[in-house]
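A single chain, nothing else alongside it, follows as structure tokens in the form predicted alone.
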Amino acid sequence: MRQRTVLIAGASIAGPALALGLVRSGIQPIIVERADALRLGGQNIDVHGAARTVVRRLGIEDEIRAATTGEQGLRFVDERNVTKAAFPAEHADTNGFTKELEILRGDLANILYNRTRDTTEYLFGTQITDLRDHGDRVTVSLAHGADRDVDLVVAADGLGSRTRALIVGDEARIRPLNLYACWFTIPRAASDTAWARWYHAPRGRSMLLRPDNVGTTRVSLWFLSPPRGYEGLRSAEQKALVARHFADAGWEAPRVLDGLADAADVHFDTVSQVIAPHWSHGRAALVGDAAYCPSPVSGMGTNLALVGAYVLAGELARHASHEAAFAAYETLMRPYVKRAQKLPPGVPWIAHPQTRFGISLLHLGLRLASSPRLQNRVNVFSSSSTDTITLPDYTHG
């Protein structure tokens, strides 16, 4: 019987995780990546809840554990670097900010790539430009390279997926959360420790500095703003925009902005969610952020990518019909995604006060939430309390 082939757009997390699951089921994956090489940069992400089950079943939990950042927890600080509330790292899947399996995005991508590189064909430096569904196969046109005839196509190329529109047209929409973020890496300083530090400045601005496992510091800057198309600016213009927004923010802003000027790994984007009424059409489907990005403020992006990839691969192996597989995938994942995308009331505004008084109230609330009596009851940081899904064990057929 001829081996089925699945062409996947995107070589970050969801794409290689899907490939790993497909190979285990005897399905041949091909991954197309727009970048010329694997993108190893990125910020701290965590693997918890249902995603812990997935990485354990895929056999990569020990590798992730060996590559964790060593972050000990999160401190909220004022302009004098005085701690206002502290949340130690959690050693279980609870409501803390720092999880047991905290890893750099690039390190997780590299683990998945190394596990799939010998069994998956990777095509770097190209992207899908057209899909022609013939009913019994799909012809994929690439920007660079010959057309490919494959059985199925999956878009796993993130929030800004260029493949999504080829699959579901304009039915999927981007829901902006009136928040912009800028991520980059700066040199480590004496003030940096194994704890993450989060600072708030008036006018809806915040700065988060996090340790990594390679001797540098990962920065994310956030500011409230209605959608203004900033994500479409050139990199130099985005850097200048961020520098203007944070020039008078106080705390370690001068150091951070100096680092921004020299940083080569800057990623600037609107903080948004992807809302799609369905995740497949014909012989093509969506997974991960391309299908249901919950936004970074949910704390669930990596989990949805890993769990979605695992479920989609498993259902494709379980069903001879792609229609049945796609339907089962959506039936199982839709409630899980809906819970992950439901943000706490007031997010993101409550976490980005406009005034110093508002910041004082935020610190007071965080200090109360950090008390031992409340810390395991109050979900401050993410949707992890809703991170429940009954996962079939596809690894055992």
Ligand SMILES: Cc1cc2nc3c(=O)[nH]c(=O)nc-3n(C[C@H](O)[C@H](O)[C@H](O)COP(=O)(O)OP(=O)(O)OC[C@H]3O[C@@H](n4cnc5c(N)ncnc54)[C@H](O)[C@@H]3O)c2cc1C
The other form holds:
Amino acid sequence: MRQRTVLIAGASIAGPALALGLVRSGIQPIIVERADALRLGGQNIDVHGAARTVVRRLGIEDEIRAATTGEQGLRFVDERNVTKAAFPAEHADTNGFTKELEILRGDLANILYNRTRDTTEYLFGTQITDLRDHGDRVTVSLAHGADRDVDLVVAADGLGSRTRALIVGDEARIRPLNLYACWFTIPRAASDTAWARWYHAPRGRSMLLRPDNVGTTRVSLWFLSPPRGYEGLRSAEQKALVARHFADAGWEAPRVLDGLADAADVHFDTVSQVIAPHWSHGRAALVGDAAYCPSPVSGMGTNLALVGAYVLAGELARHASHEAAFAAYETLMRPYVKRAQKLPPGVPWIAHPQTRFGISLLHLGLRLASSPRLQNRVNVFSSSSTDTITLPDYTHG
Ligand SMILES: Cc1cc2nc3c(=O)[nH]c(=O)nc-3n(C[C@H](O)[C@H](O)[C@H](O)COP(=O)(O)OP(=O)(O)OC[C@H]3O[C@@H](n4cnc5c(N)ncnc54)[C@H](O)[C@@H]3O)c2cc1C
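Can I have the other form now, the form predicted in complex with the named molecule, not the form predicted alone?
Every component of the complex follows; first up is the chain already shown.
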């Protein structure tokens, strides 16, 4: 029988994870990535709950564990760096901020890429410009390179996916959370330890500094703002904007902004969710952030991408008909995605107070939540209980 082919847009987490699952089922993936090379930037992400089961079944759990950042927990600090609440990491699949499997996003992307590069055709520096669904196959036009005829197409090209509109038209919408985020790397300083530190400044600003496993410090800066299209600015303009926003933030802002000026890996984006009533149309489907981005504040983006890719690959292997596979994928994933996208009331403004008094109240609430009695019961860092999907075991047919 002829081998089925699936062309995937996006070589980050969802795309290569899907490819890994497809190859194991005898389906041939091709990945098209807009960037000229694998993008290795990004900060700490974690793998927990159902995603932990997925990486174990995909055979990459040990590799992930070997590349973890070693973060020992999170401290909320004030302007004088005094700890207001502390959440230590637990050596389990914890509810807390620092999970057992904390890894740099680029390291996870690299693990998935290395596991698939010999069995998957990777086309870098190009993207899909048109899809023509003939009913029995799809013709894909690329910005650079000849047209490709494939059985199926999957968009795994993230929050700002362009491929999404070619598949589901304008049905999907972006839900902005009135928050912007800027991620980058700075040199480690004496005040940096194996603990993450999170500092809040008035006017809805916060700075999170996290240790990594390569001797530097990973920064995320967050600020509340209605959507203003800042994500479309050039990188130099984004740096200037962030520097202005945080100039009087206090604490370690001067050092962080010096690092921002020199940083080569700045990633700036609006914090938003993707809400799509359908994840497929004809012979094409969506996966990961392109389909159901829950936003970084949910703590679930990478987990949904891994679980979604695993389920989609498994259902495609299980069903000869792509319609049946896409329907089963959506039936299994919808409730899980819905819970992950349901953010606690008041997020994100509750975590970004406007005044010093508001920051004191936030610290008080966090101190209560960090008490050993509550820490195992209240999850202030994730949008949902993450084991709320029953994963079929596709390895047993
Ligand atoms: C460079 C980078 C840094 C990140 N840093 C963080 C972070 O620090 N913290 C965090 O929580 N999340 C971060 N993310 C997002 C995080 O990876 C995702 O939320 C999550 O892992 C789901 O991954 P995904 O594969 O669905 O989408 P993404 O990780 O967003 O990957 C989408 C991929 O598609 C590619 N692409 C975009 N458009 C096209 C196109 N038209 N055709 C082909 N390819 C295209 C992109 O270059 C990217 O490789 C980052 C993403 C990237 C790309």
